[in-house]
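Encoded as structure tokens, the following chain is the form predicted alone, with no partner shown.
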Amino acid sequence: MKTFPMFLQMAGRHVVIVGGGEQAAQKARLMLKTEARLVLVAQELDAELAGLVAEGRAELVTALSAQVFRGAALVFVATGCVGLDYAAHALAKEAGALVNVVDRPALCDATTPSIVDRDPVVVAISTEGTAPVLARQIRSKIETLLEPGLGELAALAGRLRPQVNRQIPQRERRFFWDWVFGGPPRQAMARGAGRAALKLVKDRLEGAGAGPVQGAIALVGAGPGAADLLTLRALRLLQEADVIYYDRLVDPAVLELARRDAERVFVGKEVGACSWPQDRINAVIVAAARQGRKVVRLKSGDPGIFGRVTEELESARAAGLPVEIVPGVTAASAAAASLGRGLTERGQTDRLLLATATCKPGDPEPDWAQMLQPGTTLAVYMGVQKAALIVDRLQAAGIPSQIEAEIVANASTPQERVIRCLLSGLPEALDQAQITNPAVIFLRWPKGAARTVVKSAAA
């Protein structure tokens, strides 16, 4: 290492920033996250820095001298002028300060890393100035691993540590903290439920021990296919899971993001193969959580949209297990993005309906004509096999045959295919293109389009 990473104590100290423009303001924003007092050295300040001085959050010094740098924890020089940068650097070094001169590595005693801030949890990434873009990319990956509430949980742990040391024997403390940072308290904090997390920890402390480990279930949306459409919360839960139960439509690239030693169990339904009935899926995820395991039930798209989430929620709650839903990007959103258009359009389609053509056995067919009204975008999931029936019902109800149909199969994946046609030609277009599910069929009926008069409705 050419540089040594170290965290500086900033409370009760001051930081000097030389310069009054945007580069100086960037350093000021960074230092305002600390407890250091800011001293700005410049004859003129931009509006942002002037505001800091007016609010009493920074002190302004207009004359550059070695004295202003004495005792500083750190000095930033960001004037944008070569001569002034060198002069300020020389004076700061004369005063014995650590100096960072923006964009002049040869004059830097210290460099500012890319920072992931979950105060008091702070992660700093440095490439020693060789590859700032790479440092930012690494930072982005770490940002996905550390949920926003993690710092609040760490601060809570710091406040409770003396009580934990008094009440819990030393040999049991590690199990307690494992539970705090890897169990329900962290999960609650990740959901933004800070009070619930505090109550969980305090209730456990009143029991004076970690007790038996309790598992938890997360019903997670994997999105439409592309791994980079996962939410940050979904990614974190995948990387924490002990076991993952996944569907047929979950892309293998998504599973690759999971913890390497996590067990992966396929519970999908393949055509012509033995399928997992819903009751069996409910039973296995509950059984795994009862063993103290972190369970992820990974569903394609959004688990709350045609994902049978209610049945799995009820099973988890009946067993007294913590359970959460993590939304995902639903197929209609991804398919519309692939088409380069919105799901709605002001003045044309101000109503959006999501419907599935795959209903529970024994249920009646949906009333497609009632769904598709002027000003509506109708997104039909898994409708390829019933396209002819849907078209017949719509045309029989007087829906114009000339309205636009757009079909996106395997949205967001390398296998994605898009076709366009009129409503009247939908079944033939699907056959000719050999489109199969998974696919979303969009039918748009803009406002103002006339309904066809039909003398007799189809049976």
Contents of the next structure:
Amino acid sequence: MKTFPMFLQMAGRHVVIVGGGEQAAQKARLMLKTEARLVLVAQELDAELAGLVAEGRAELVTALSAQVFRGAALVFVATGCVGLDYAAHALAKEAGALVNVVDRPALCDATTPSIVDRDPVVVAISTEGTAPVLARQIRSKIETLLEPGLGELAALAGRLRPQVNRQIPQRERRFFWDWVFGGPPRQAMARGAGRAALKLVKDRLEGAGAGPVQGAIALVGAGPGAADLLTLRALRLLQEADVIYYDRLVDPAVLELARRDAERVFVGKEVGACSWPQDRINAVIVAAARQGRKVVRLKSGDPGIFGRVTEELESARAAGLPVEIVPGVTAASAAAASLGRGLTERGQTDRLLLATATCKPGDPEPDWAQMLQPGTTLAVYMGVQKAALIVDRLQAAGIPSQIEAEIVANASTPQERVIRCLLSGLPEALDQAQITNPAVIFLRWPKGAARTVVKSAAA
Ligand code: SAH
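Could you output the structure for the form predicted together with S-adenosyl-L-homocysteine (SAH), given that the previous block was the form predicted alone?
So here's everything in the complex, that chain up top.
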């Protein structure tokens, strides 16, 4: 940066403009937006500038001397005469002033930026003279972003700040201001309803005295991957959320649907990266909601299925925070849809069992043989690494090895893969096809298929 942007204090100070023509008038118009007193140094003034003096909005000095520049916040020189410009510049410098000589960059201590003015909100743009057209383009973009009432809203905020500081605890203030500038007060001000905006803010302030602004937590099912398998409720919550905590299996396409300025925090496990322990996840979710933020904890599939939802529910409830579960399409449902068949089949499988092969460390091994009975569809989650063990246990219990296994990996996503094999060949089939998690393994034992003789030597 050859130049550095600063906002100069203008109230109670004066600005000197040397010159009486159109260029001087341009600077005068600009300076009249500020609270500075205007001093014009010229022997002749054009009609506009003369009018300012007549109205008492500017003071006229006819003699050029260093004295007039003393203590000036800024000096503009625009006489239209080279010699006079140099002379005025020298005197102003002698008086220690910050000088801008119009159209003579070599004589400028400071330049005027392109300005978007929503006083007291002011945006200054500079390209250091490299690209004035670009500066204009940027300016028009910002002009469209900042609606006319914005300055009034900022001024209102400034007036209410002491009251807000008294009434709203510090950790909730940011949320309050987020609401003022991103919510109904801003919308009201934008449509010109200043009084309505003020009333909204005041009502909220009075309500705030009764208790802290409260956040909320939603444990939301993101579905199996495809964004259009999201529920409408999940979509609404994603669009309302201030912050979204998501894990590894949540498809990026789903996150895309969230409010653009929502904060997104990855809390999953990734190879090589450190993982978030569950209690840390619980703690950050609660902390965010306590700040009054709307929190979405986005979990793959249905949050209530192998999603450790209980821990998150309990920590939210223990903190006295409102918490809800938004169900989602679980992986088994999506996987069965990919196979083009139901999870249950009348007369064949009347029982559906969802089981995980990855339990809490130290827990006893699941009793697979007890789960897979005639008439059952068993959907195994997180089972790819445990497939050989599951098959062993089932075969040892005499389960027919001609039972068919169906595996769906990445159901509903572009990476989806389906393989079918006999129960006995499951580990090899997974190996050969290089199937990894996420995958659901279906084992179906239709009614009527006979149990083979138990191999166990115990009998
Ligand atoms: N709550 C999730 C399950 C989380 S456990 C749900 O209801 O679906 C993670 C396991 O879910 C994965 O190891 C895998 O077994 C299964 N899974 C998740 N997404 C899947 C997908 N798109 N296709 C197949 N299996 C999936």
